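Shown next as structure tokens: one chain only, the form predicted on its own.
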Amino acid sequence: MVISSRASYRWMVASRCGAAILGGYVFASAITVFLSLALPGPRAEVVLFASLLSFIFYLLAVIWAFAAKTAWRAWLWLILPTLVLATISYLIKRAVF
């Protein structure tokens, strides 16, 4: 089965949209959790601050998804930092509580 260049282009755009929407959301969530656990201060204020910052990181992830050279690179550079942040958050949570 041969995929035409037009279909290939559409799949690439769909993949970038998926990276922007899903990958960006997961990345912003991971960074929110990480900042909520890592920043000092009263819990409510830190969570609020991290949540507000997550909108900026979500925007940056969306921009990155469409600025990356390939769709695979966009996915890769959204997944890797998310995994690192999730791992660090897990270790912080496990060590503190």
Contents of the next structure:
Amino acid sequence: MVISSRASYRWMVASRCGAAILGGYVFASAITVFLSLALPGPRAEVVLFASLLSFIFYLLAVIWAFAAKTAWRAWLWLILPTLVLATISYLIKRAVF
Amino acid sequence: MMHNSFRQSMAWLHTWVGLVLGWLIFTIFIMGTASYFKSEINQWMHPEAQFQVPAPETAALIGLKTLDRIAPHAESWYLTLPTQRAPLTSAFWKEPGENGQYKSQEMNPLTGEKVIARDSLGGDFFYQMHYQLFGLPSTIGRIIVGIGAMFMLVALISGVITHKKIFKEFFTFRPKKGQRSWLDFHNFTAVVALPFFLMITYTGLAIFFYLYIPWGLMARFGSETGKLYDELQDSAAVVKFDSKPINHRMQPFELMIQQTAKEWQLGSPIGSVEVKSPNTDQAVIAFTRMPQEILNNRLGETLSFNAVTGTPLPNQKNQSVMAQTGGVIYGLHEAHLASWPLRWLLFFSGLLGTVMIATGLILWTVKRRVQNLKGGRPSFGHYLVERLNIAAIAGLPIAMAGYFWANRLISAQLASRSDLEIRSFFIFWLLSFVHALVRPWQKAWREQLAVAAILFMGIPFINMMMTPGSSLLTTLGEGHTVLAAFDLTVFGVGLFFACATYKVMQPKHSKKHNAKRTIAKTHHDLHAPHHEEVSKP
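Can you swap the form predicted on its own for the form predicted in complex with its partner chain?
Expanding to the full complex; the earlier chain stays at the top.
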């Protein structure tokens, strides 16, 4: 019993680390791509602006991954927005650029 | 949640994020802090390269004439003019052709002669270690440093959330209370320079965003990502030509230098000169003013000329908010142009950062020491953390001091001595790690802090013996501030380590051993028994 709860704790920590490091990175990347494509203005400036924000989003994602009620929720709310943003970005890219 | 409350979750995150890459972050911070004085370290490590600094107009003319002689058909020339911090002219140029290499030469600002000085990477070694480590391919090094910086950012923010009363606790210091004192000190250093830590960590990430998170850039620029900075800067010297350049005579440099100097009569002088396609019909020469502000690397006003006709060209610098922001990010992080008081302030902020990281790492072991020793021997993890702490916190300064010693002890004429200096650094570091592994924990601390103290305090003396021309006796008399300040600073660092050694040698303050301590004190017994299981004060 003790051993299995320790093991499940470790899996939970590992899962959250994955959500924070990988999930957070993909999420931050998706926002940056979306903003780079969607914001108006000269492309160099838009890209710089969006990329500078990416680190803040990454940071927030990491905090979220360890603050969420369960590891599953942490993953879910990183993956869902990432998918939505990726889809919109794809559509913009195809339509405009 | 990881724990019952958000704050507890953040405390957990802070602890582990801080520990996992703590030593890497410590290395980055200590090397970066030293890099604020990169030019001064360079100067000290090349004692042969001491020159009078001429007026920038003179240095620009001599530099340009020299480049015209040694690389007349280069694709471009670039000159950085001498200052008090770096009293020589450095030139680099790109050789013609698709795969034309970049070459560089440091020159005597008065004669244009190549500087002949001992081969040493100088302060650039610390600088390179700081942002791309050493010995690794630069891209991999930069990515590892970036991961460290991201961990640091997470550690900073989760730390602030954990200690929500952090600003109140700022005024709390409970000395000689073991764990509480370490915590108070950790909090104190964190609060004092929190804006600096956030700024330096964030700008460090931002500088290499195109490496760390290039996806926005790639989505918008496709295969031409290299154009980002051209578009942001619209460098004044970029004038587009369709045809191939044909050899052509340029106007005398004096003419354009005089015109620039006249234009900038007030304020700061010329800081650098760039020439595109020299000695061709497309030659453009651009003078960039040395800005007095530190905030924006791009503020440096540029004046460019068509070098064939000698007529000024319109300024094409991108002045938009984001382009300025890009400049500010570099300026804030690198502080190339910081005035002396500001440079020292940044240096001390960097030191506070290293102390904050060090106390954080020590706190981890102090908190767990009693608990981990219940079974008699510490766990392997605990043992390793303790030893790595020693090898980082005491070992890195030892390695840095060893690097300075090597600079004076290795013969100035020896070829590839630069490599030997760097090897000395890593050998000292490795010795420190091995020593920390094999010695009892407290003895390892004491001995290594003592070695750091001796090495640092010895630097002015080894300097005096090996290169009397740059010793304090000479530099103080001649008012050579930079070299004198170096010797005095490293001596001060040595004194700091001497104090730390003394502190570590003091009897313990644990409550359990109060009685013993009192006895030891009354007997003025310096050899009071040290108990390994007692936490450090």
